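Below you'll find only one chain, the form predicted on its own, shown as structure tokens.
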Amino acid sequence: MPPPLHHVVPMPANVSMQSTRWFTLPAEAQILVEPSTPQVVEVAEHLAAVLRPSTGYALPIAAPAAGVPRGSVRVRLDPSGPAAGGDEAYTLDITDTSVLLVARHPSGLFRGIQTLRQLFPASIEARTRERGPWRLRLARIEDAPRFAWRGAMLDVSRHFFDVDDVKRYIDLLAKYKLNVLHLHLSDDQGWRIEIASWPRLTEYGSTSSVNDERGGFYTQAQYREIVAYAASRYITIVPEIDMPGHTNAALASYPELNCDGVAPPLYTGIKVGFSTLCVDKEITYTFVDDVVRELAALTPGPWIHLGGDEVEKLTDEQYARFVERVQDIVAKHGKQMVGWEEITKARLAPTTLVQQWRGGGEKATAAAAAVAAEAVRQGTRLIMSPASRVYLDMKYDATTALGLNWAGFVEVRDAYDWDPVTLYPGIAERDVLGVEAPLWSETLVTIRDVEQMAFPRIAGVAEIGWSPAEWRRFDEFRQRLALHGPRWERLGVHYYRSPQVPWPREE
């Protein structure tokens, strides 16, 4: 049976709880930081920003003086703190007089804060003052993630989402201890990141979208702003420039990237597989080198995703030669390459990551299993994103207005009730770096659309990535998940009220 925390997602690894005794946050409470370094203070400010509006308390942040005032919340960075589980591990001790959060790295403190906020009543998420009491059951929690990569992907190419939209999504992901946001920055329908050495990519290639509903792009300054905002929530941005296919926006911007030297028109449909860079022209590799060089300089994280999926216009030999050359370009600029599962047709470096995506139907499942086996044979690690489980653009059921259904319907149970290591034969725990939930935007125009397709399913994906496999049972999870509905309502999240979840009566 899982630990007795009936409202926390993802479920912590180890919990000891006293069900009859409580800590009450008093109006004079302080948040004590140990030591009072900028990173620790910043984490404490995140906690204060959650608690102040709903409680109405001042919650000053201070260094500890002699003794610990009753009712204090202590945030302590300790190099000798929990080591098992890496930098994101933390311990949380709630006594009747104080709360103590300890980690050896600020990211662990930040993850612990997400657990702490969920231990308070749902009304803690309100942005206006609400009535208490603000109580926590006494407990000791020792927690760490199962997988290092716990991600979400947002497609800003089919439809564009502005900086504030992306920040909103980052905030929602951070609440569930996700630590990667993969931004799909280019596709047939639009190019979304400024590249100074190839300015027409955004001058022209950014102006289109599916149905011509919403074009746009991020300046390099805006992209840096997104990266910094994510980093303050201990989320790593992984940028994707899809190639050699899914490149019509680039091909329309620069005729020389086409084998015939003729630029196609901009594209506003949703078909795939029809476009490709001219892999036999040297200008193509100058283009790739320039794009990777600029993107690497903008991106402090270790990874750059270069797509590689659904290429129908090249032979396997042409495709493999392209992937291998591009892999070298990424390495030259100090980054590790990530690619969709098709890149296993090429010889891959051990540092390259393979993102498995196909799934749904016997043929696709067999192909995905073969890809996973090939990745393991080559010594690369897997990011598991099976479409029939975690493609959040798939409809929940036949009545869902948004989304597609080429991989089937994906309800809350489908997104939760699977395991990244046992999904396909021949995979060991060491072969899987983590899990990621892509959200493609063919039918999504607004951030409300994004929220409706992501929530509640993304919470289940977060638990797959974080919690021990032996704790996870869907019947138990859906009871905990139901208690997040009132939290999302207070946060203004436009979530889908799945009939598989016993939501509380709407307030």
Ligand code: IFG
Contents of the next structure:
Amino acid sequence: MPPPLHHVVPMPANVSMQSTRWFTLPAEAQILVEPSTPQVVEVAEHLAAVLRPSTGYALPIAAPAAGVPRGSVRVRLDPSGPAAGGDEAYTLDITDTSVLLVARHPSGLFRGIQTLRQLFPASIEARTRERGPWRLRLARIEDAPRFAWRGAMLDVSRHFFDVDDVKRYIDLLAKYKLNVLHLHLSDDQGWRIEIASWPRLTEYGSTSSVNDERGGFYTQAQYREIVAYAASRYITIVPEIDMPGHTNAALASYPELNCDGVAPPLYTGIKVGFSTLCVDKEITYTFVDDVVRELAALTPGPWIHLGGDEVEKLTDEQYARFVERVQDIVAKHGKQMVGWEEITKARLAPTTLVQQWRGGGEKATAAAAAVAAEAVRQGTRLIMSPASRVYLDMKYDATTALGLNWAGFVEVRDAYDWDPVTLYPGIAERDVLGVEAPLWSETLVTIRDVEQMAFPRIAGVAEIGWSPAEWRRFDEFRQRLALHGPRWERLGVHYYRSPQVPWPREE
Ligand code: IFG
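Could you give the coordinates for the form predicted in complex with the named molecule, as opposed to the form predicted on its own above?
What follows is the whole complex; the chain from before opens it.
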């Protein structure tokens, strides 16, 4: 793989031509949409929203008239377009006279837009007028993702993050071609999504948070707003209601959900494992059915995550029966279940996804490898989230103020230098649906805290999810990553200047 002339992250699968010659975007440039259907226009609008403020160009979006004016940027949806690589595949041709982006599906066009924006200088990301020239090296890129699930998880339970915070995170994830945002909507410390049939979950269960620092909840209208914002960026929202453990907020809201009929107080600490729904009461399954029904109606994506982690109050038998019952409830409402790795104790449907999270250190922990093998044996597929690699709430090193370190320190290299298929023995490419970087918020209060822990590490996880495995090398990656620092400066991203990355001096 020749060293790239560009610094695109994730690295495209195939850069078949690069040149030291340039295409220069002219002030009179147009963005041509072919065809000018709403979906293609919307993708063009996303591109225009990046280019217009910094260039100051009008960049009208138009259907092509006769001929292609010099300097045009063409966004073409072509059902006979790039075949291999699924919906998100695209090709990008930058010549002396024009730029041509082609994909079979609008999501491919949107992913291609992210590559195109990264080929412009960092100043393109500014929201105020910057000097040009606005040049692109000539290139032909044929690109498609390796994994179908390239995700981030945001824990909005330990501390609540409002709609604008979540939209900000979605915008940053979209820049790196991530396509799943898993929202951890409930836990011991707070219930964050309005459920009309169980109103006290938010009337009361949303008022707490870790240290009582930041409670709150999404109304169903606000949740729909988040889903729509993500969908416009071809990001699927995967809601998680954690159960049977991590349920103190629900148990505190409804005494009848507790085996002894007594509601515990709200919880503002950071212990785990002490709570469980009462798996022997039928009302528990009415509760789960109501919650899943309402959540499914709000969630266009195929998946609902029902957690399943860190249950210390049930026997394996009780736990397995519970998981099997709620798995049926999810299916009844037309969705597929996702669960943390412990759900492999139960009999799983082949469509169920197992999120592997424990271990991942230098030597594959036997327990984690066994869970992964069991998921494969049951015919399910894995989402790889090994804590010692991609838990972004892990401190970078001993000097990191935010975060935890129970899974060890995770620097940029730790988060990048591993592969989801080869981490554990006995796993094949087809067993892995993808990779996801969870960000737990016990110690995070603001979106700036989120950015500090997510960037730069999540850019590396995005590359693991998107780019071919064979030539990924940290020493090459960190050179490209370094050039994203100035882009994050212009976007106001509060990123961590890891000593492992050769950040450029200020431009
Ligand atoms: N484990 C818990 C999370 C969170 C995390 C913090 C999972 C699946 C430790 N469960 O990770 O709720 O507390 O790093």
